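This document opens with one chain alone, in structure tokens, the form predicted on its own.
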Amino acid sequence: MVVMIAGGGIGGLSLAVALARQGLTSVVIEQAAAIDEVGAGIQIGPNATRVLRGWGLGEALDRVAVTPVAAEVRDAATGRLLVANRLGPAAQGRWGDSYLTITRAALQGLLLAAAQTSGRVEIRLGHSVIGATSDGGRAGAALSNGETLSGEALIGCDGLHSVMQGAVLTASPPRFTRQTAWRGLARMPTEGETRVQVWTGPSRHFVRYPVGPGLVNMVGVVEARADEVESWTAMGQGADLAAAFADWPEPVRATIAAVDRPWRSALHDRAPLTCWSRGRISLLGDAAHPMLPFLAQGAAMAIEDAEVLARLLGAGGAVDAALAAYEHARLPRTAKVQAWASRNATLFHLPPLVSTGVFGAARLLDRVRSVEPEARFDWLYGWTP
């Protein structure tokens, strides 16, 4: 079996690695001249970490990733701790694997190396899939250089602006969420930096966490009226970023001051799709279920997708039935994650008094139910394929 994969990002490479683990061959078609991830940091929940370990990447992952001991949400106006969730050994004990932070480049590098050394993955650079067909028990991919490839299945891993989506259903443009995200890597001391921090405030919030020695990832999100470009590579002005958070707590301002070059882009998403498979064609990751970054699960969902799809294709049954089963298994879960991420977009931008009340009510409910705050994430991080 040959599976064609449109897109060589984290989702596409994850699928290639997962298929290779099942003994299947794939061709990754990537429009860039080189697979060179841009962007800043990424969080990997235990639900995705256990999949990566299952692919044999555990030791390499532990060498380059950071294991934070907690995730906390603080009110930017007062510095008050609103909620804290234990990670580190507590995550390992509760969910069976680690919660990690890492640079996107490092994660993509691990996946690329695993794909290249598997002996089952061909990577074709400098071309994109511009058309797709599914007939006669085969899938076809029309490439931008005029070539046509054929295989048993074609999976679109081509992101938010997926061309492949149009081969499955009537594609609609992504919706602007009226939010702009600043991303960057701050070079600053990280000794004692062991937490993921979210600072909340009216109409904006700020996230920071270590991703390596002397390296802290930052994401600043500001509500905006004007629709802007959606791109990982669009550069912003450091002065504009600093001005957006000028009156925020010192850890926020110090992180911004240490960023060499911030990226700036508008945040877009889509409503959950009703389907993402047709015949021998299907979608994966952001092409199927783009989501806001406020649950830190975009990459994790693509990794989960890859493992489920590879297992179903590796079972040896009919390909179109496997793709339909994959959609049936994944659509409800990814839709729930999309909804939680959108909810957090509101939760992180509440006025201080409202925010204090909402988080206080959640803590009270936990005490009444005699559950730990981490329990609300059991459905997410406790997932196993």
Ligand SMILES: Cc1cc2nc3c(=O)[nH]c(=O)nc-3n(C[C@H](O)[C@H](O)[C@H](O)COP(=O)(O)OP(=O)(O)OC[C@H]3O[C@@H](n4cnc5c(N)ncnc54)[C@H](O)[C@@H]3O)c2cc1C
The other form holds:
Amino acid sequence: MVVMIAGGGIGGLSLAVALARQGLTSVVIEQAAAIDEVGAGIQIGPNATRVLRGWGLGEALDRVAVTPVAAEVRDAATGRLLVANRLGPAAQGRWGDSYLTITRAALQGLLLAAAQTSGRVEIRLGHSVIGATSDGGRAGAALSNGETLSGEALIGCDGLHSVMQGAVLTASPPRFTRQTAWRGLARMPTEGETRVQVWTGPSRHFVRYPVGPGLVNMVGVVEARADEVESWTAMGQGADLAAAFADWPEPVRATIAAVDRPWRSALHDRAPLTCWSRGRISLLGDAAHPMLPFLAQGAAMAIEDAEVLARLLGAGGAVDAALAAYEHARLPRTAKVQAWASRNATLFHLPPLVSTGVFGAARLLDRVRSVEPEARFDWLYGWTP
Ligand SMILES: Cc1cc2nc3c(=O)[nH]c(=O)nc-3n(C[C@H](O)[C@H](O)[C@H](O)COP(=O)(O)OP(=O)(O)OC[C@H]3O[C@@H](n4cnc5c(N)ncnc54)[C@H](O)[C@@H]3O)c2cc1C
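Please move on to the form predicted together with the ligand, as the form predicted on its own is already shown.
Following is the full complex, with the preceding chain placed first.
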């Protein structure tokens, strides 16, 4: 069986690796001239770490990633700690695998190397998939160079502005969420600093975490104008970023000051799609379920998708039935994650008094129920394929 994969981002490469583990062959068609992750850092929840470990990437991950000991949320105006979730050994104990932070380049590099060394993945660079067909027991991919490829299935891993989506249902543009994200890597001391830190405030929030020795990832989110342009690679001005967080706590300002040049992009998401598959064509990752990054789970969902889809295709039944079963298994979970990510957009941008009340009420509820705050994430991080 040959599976054609449109897009060589984290989702497409994950699928190629997962298929190879099932003994299946794939062709990854990537529009860029090189597989080269642009961006800063990424958090990998235990639900995704478990899958990556299953693909044999555990040792390499443990070598290059950071294992934060906690995730803390503070009110930016008062400095008050709103909630602290224990990670590190507590994550391992509670959810059975580690919560990690890593540079995107390192994660993409591990996936690419695993795909290349499997001997089952062909990577075609520099061509876009511009059309897709599913008929006569085959799937077809029309490429921008005029070539047509044929295989048993075609999976659209082509991200937020998916062309492949149009082959499955009536394509619609993603929704601008009126939020702008600033992203960057700060070169600054990280000794003894192994926490994911979030500061919240009206209309904005700021996240920072170490991704390696002397390297801190930052994401600053600001509610934005209606006319912002989405581009993963657009650069912003450091002075604008500094101005957006000028009166925020010192660790925020120090991190911003240590960023060389930040990226700036408008954030989009989508309401859950009604379906992902038609015949031998399906979608995966952001092409199927783009979400706000406020639960740090977009890539994790793509990694989960890849494992579930590869197992179903590897079982050897009818391809269209496997794709339907994949959609059935994945759509409700990813829709719930999309909803939680959107809910955090409200939670992280409340005025100080309100956020103190909301987080205080949640703490009280936990005490009354005798549960730890981390229990809130059991459904998410405790997932197994
Ligand atoms: C600020 C921010 C922070 C985030 N932090 C986290 C985090 O901490 N943890 C987490 O799990 N997720 C996080 N995410 C989400 C995560 O980045 C995405 O969900 C993930 O990268 C999606 O991967 P993908 O492969 O589906 O799509 P993409 O990364 O968009 O990859 C799509 C690929 O397809 C290629 N392509 C597009 N069209 C075509 C075509 N027609 N033909 C061929 N190739 C094509 C593109 O060039 C690209 O390489 C964050 C997102 C943002 C915006």
